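First, one chain by itself in structure tokens, the form predicted alone.
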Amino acid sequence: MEQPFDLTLIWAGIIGFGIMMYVLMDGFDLGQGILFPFAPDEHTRDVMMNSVAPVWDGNETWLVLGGAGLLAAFPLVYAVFLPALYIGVFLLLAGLIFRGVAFEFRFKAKTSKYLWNWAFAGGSIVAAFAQGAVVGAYIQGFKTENFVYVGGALDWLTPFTVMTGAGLVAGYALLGSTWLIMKSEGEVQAWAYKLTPRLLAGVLFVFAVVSIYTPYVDPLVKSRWFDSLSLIWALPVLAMYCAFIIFRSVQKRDEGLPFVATMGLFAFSYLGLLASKWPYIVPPNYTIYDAASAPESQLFLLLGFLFVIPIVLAYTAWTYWVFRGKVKSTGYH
């Protein structure tokens, strides 16, 4: 029986839509891991830690749902994903469990907070570097034959991979910033809107070389963005836009113009780094169409997502509505 209409375009924009929540909700709890070991004292990082600890286990939510939609509509990109990328998944849930551990920990440790300390630093450290060399991997492409990885085990371990594994502890910590000047105040405040211009230009530079690294490695992805002028080249003006407001908006010292405009950078990024591949979820030679499981199983999984996701943003929202406001050392006020 013909569907009157298209689950699997229906779900990529579900999986698509639950990562991009996840890097902007996990990304600044995972940037104050990041910024942990640069700040000036134990009472900073107990405000940085305060600010999400509301927030933070609600965040990963995302991921989990991300994850088990990816599994269940395209369970080829896990027959791929996952021998290409068994290490770096393997780091990504390691350093996620271990700073997990760590901010349960620190809060009721009394000699041993420092191990804490590096503890949630190391597991954030680590967790946004193997999502930014998973991109890099991804933007790479896989060796395939048959639906089948045939590549070895380090090959999404490049330069490339690196760098973007870099770019985004930079982006995470720039998330982390912006986040602490809006919900911080005085010599805390004053710290995070120092960090911040240093954060974005970081940023900026791996934003620069992937934007010029991508179009050579795909011809598809070349000929998508220079063989005429379209409306795709409005998403890199608008990150660009983007970063120009978070350097005006500290140079002002605006409290949340900053996290609003990096969110936005993040967002049309991404939308970028999409528009490049689509509609291959495997590139350089596998669409969503190739990587779809069968319309019966997305139509009734569709069914309970529909019902789950409006309860998670439901519960998001209200649980930021109830911790808004600045926090101190010894919480919210």
Second form
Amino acid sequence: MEQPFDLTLIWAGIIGFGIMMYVLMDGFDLGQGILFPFAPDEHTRDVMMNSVAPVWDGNETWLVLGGAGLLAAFPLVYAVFLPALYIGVFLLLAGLIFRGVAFEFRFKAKTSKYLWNWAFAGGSIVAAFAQGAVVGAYIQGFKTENFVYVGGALDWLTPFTVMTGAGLVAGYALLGSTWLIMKSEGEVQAWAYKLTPRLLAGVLFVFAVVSIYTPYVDPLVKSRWFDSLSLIWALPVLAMYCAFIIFRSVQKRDEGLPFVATMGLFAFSYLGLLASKWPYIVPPNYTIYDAASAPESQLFLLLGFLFVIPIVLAYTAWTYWVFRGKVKSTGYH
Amino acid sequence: MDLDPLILSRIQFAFVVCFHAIFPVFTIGLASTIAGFETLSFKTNNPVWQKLSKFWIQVFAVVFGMGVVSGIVMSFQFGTNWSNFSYATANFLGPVLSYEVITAFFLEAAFLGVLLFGRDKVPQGVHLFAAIMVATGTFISSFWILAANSLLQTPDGLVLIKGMYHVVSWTDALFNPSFAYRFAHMALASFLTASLVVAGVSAWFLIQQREVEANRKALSVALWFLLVLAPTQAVVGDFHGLNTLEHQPTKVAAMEGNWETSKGVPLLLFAIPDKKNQTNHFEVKIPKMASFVLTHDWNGEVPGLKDVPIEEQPPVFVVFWAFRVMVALGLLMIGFAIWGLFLRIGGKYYQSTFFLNGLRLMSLTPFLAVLAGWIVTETGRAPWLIYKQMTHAQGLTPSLTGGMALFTLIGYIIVYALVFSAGIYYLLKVFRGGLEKANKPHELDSIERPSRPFSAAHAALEEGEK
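With the form predicted alone already on screen, would you show the form predicted together with its partner chain?
Up next: the whole complex, starting with the chain shown before.
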């Protein structure tokens, strides 16, 4: 069927946008869980959890929307990534379930509170690590034959993916700490200020390793970045500028800017990664066009997405507006 | 030991889907129940309806939450364990499952919040509208899921091109031959589930003499519904069976335990089907009854399992017995409905402790019946994943090993056991709190609390709190 516009490209945009929204938004609430074991006291944990409680499940909406959209628009991604990352997907789901349940029950618990603290922290760390490993596995590429994954169960688990996993744990923790700076005050905020530069250092280290390693494993990436000086170099430069702003704004005790700059750091790194790999969606063999579903199916679902995405965005904006400002924690017993 | 990834994946899928299915089947019916209570409250201004609605909304919130959590795992199962199947059917299943997600989100974003938390913030009419929209939304969700399942049973509107199905007609694919029957059967099952749970819980409150006026009304409504729904379900089930006979004769043969295609086939009340020897042991039968039920003619022809080679026959024992469990539970429901009617004529249905205790136990039966029914239809399709087109073995993820499948099977069992025992434990606390607790203004945490499903329930997790 001839289409007047490139549906596959539109869908790549939608999925790319969805993943971006997910990483930025679920990132800072996963970050609370990652920082949970290091919190100085129970009061701080109350503030941390309350700062994200109204919005976290809305944030995870983007994961489910993205997952469903992938099956519909790029089934090859779905049918290669999930088998290849089989164990990792299980860990991701188990982690998300545990922390989701911890959200619900920690508020209602008294004597069993410490159990839910562990569930929240453990679930968040495992889920963040699994997501980071997925990014690493995407950079590594997948062993495929004839549109089918033919590698082993743990091919994805390499020193590189362990590092990207740990890197994303640090990255989400950074989003979490800068979010907390914005949403808290007093001792909690002071603690978050103290954490941020250390986390930033960890993130930058992983950023550097990935930047060196990626062109090394993939000749396409190498030629794209090094054959001629292209515009894409602006992306890592902007990312570094964001890192600088985070560092400086923390020193100046700015409240909102560290979080905004961290989102910028994530966004430019993400775009840089996409610029490296484009148009390969199942590297090293398949592009977005190889992975696409039939145009009539892409069109059928596009109508629904165009209807629902503005509603989800409006709902999200409204929730954030309602719960704007500092978290008040007085009188919580 | 050789671990078979196919068997393990099937067990895992069955485990996860059975666990998931019990939640939506309840929430779909309960959403309509709540909409009903809200409508009665709006029209009559009798405060008991609002009391009931407030309590059942809390139950709904908790069950809905558990349904969402278990459903997320479902949506990844297709890719992890059945990637060949997912890839081949993505042009249809992708959009259909996505539309289900869209429906659910739209529902949650727009109306669930108003239903759960908006009672004092919006006009009563708006709140009622939200309740009706939530109920409608649950049906739209189940529309997509059942269309997807029905397509596997009776594929239509698709064409296979280079290993991928393409949708030729969305109408034929969505409204495939078995869809309408399956949808009606499941809708009634959801209503029956809600009726029996409401009846059972109200009966339990009445035994304890709690909120007698409201719970008596709830029990009365639930019993009227049961009286209409249970026999209707038998009729709809019969039509569904006839549809299966037309499109999937081997499944019906397994349900009847009938090996040879023949006329005047007896209805087996008891038998031990033996697939290996292609025969039954210890048959107890009613002569010619199966022919009569299936063809409405005492000498009608009923298909036999031997019409297809043994490797295309489903696990007969499982299908045969699951079907009998479902039918027996259905008849038990009809029995209780009639018993309730007789007690009502005597004016004593809310006083007979014997009857009320019976209803308490009956509140578990719809869940068992639904699971048994799904086992009949899913196992009865075996070895086909897409009927007559793709087997389970062909749909399996090629790279999957037995060890991987065993790892996640054990993993999911542990996760579900931990998470859902906490959920069920909490649900029982909400039940124990009853209408009294649901209607007591609860002390608000001074922290601004999030508005999510579980937050609608006020019970504390441990004993002796609050």
